[in-house]
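The chain below stands alone and is given as structure tokens, in the form predicted on its own.
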Amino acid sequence: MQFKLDQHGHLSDIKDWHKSWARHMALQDDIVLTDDHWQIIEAVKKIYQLTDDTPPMRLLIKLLRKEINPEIDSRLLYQLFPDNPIRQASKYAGLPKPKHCM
């Protein structure tokens, strides 16, 4: 697969996303993609849709305690995500480097 990708390693057109290729660049860091890891990569591309931006981490977990579990909160995401939750499920999404993460 080849995909052109920017500096950051995000996808530079959002229209070559598609889950295998999410799976693959998960992969490479390490991680499995789960049900748990999918709700939270909608959740991202969601919130882009919506506002043209990628969510930072508190807008998130109020999204995700609304519409999936109460019980979410950051530990959860950076379980899932261990280097940057927010900046890994956008990375996963298709979605360009959130301009809040260094």
Given for the second form:
Amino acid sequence: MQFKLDQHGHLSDIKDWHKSWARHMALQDDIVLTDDHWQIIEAVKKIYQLTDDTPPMRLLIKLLRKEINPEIDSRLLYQLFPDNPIRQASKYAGLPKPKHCM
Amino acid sequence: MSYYQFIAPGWSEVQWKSHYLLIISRLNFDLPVRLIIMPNALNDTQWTKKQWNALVLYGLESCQYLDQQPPILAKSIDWETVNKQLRQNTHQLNHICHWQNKQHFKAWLPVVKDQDQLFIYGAMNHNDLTYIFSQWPNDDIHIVFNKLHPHMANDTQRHWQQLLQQRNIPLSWN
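Could you give the coordinates for the form predicted in complex with its partner chain, as opposed to the form predicted on its own above?
Once more the chain from above appears, this time first in line as the rest of the complex follows.
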């Protein structure tokens, strides 16, 4: 697959985003995307569309608990996205690197 | 206890950005935030509609305005009510002002009451000081002539720090 990436390895143009692209990028990080992953990715994408930014971790968890499952916590997010949940979920969602991530 | 964040007139682009990040950080740590929008503050707002929406999404406790309605659900309020809210647990406020100019100083005077204390720092000349003393309702004024690091260094500044630590309801004019 050939896609234009930015200097942080995120998709340059969100219009190029496709689920198969996300699966491909996740596989490069040794992650097989499941329904649980997709719930988080879709939530991050939705928040980005509403706010023009990716959410900080604790605020994401607060919203996920409200919208999806009150049991969600940071441990679960790190199980799904071991490197950095916000960063990885944003990347697979086709969003730019979160501003608050180093 | 809620944290009151004033949206003040004359903010620079950097101030709009930094205050936005400050509010998001507070909400991120579950600290309740209430916005109070001062008159003319929205004349040069740098927050997008989506940024305002983000504050609501992330749990902004309330938003109140004195004359210009923001692009989110907000309640009109007057200065008397603002003062009542700020003074729920105390009769005295410690106003901490980084001196900018007369206009900035004047904009904050509606939240000043007779018994309040002023801590002021920054680059002030004789005229500025005359103005400050003429406007403040009492002599409880503490000045540090150091615009960058008022909390550090010499004895005067340490005294200032001690005074601040004794009182517990500060209000930063920023």
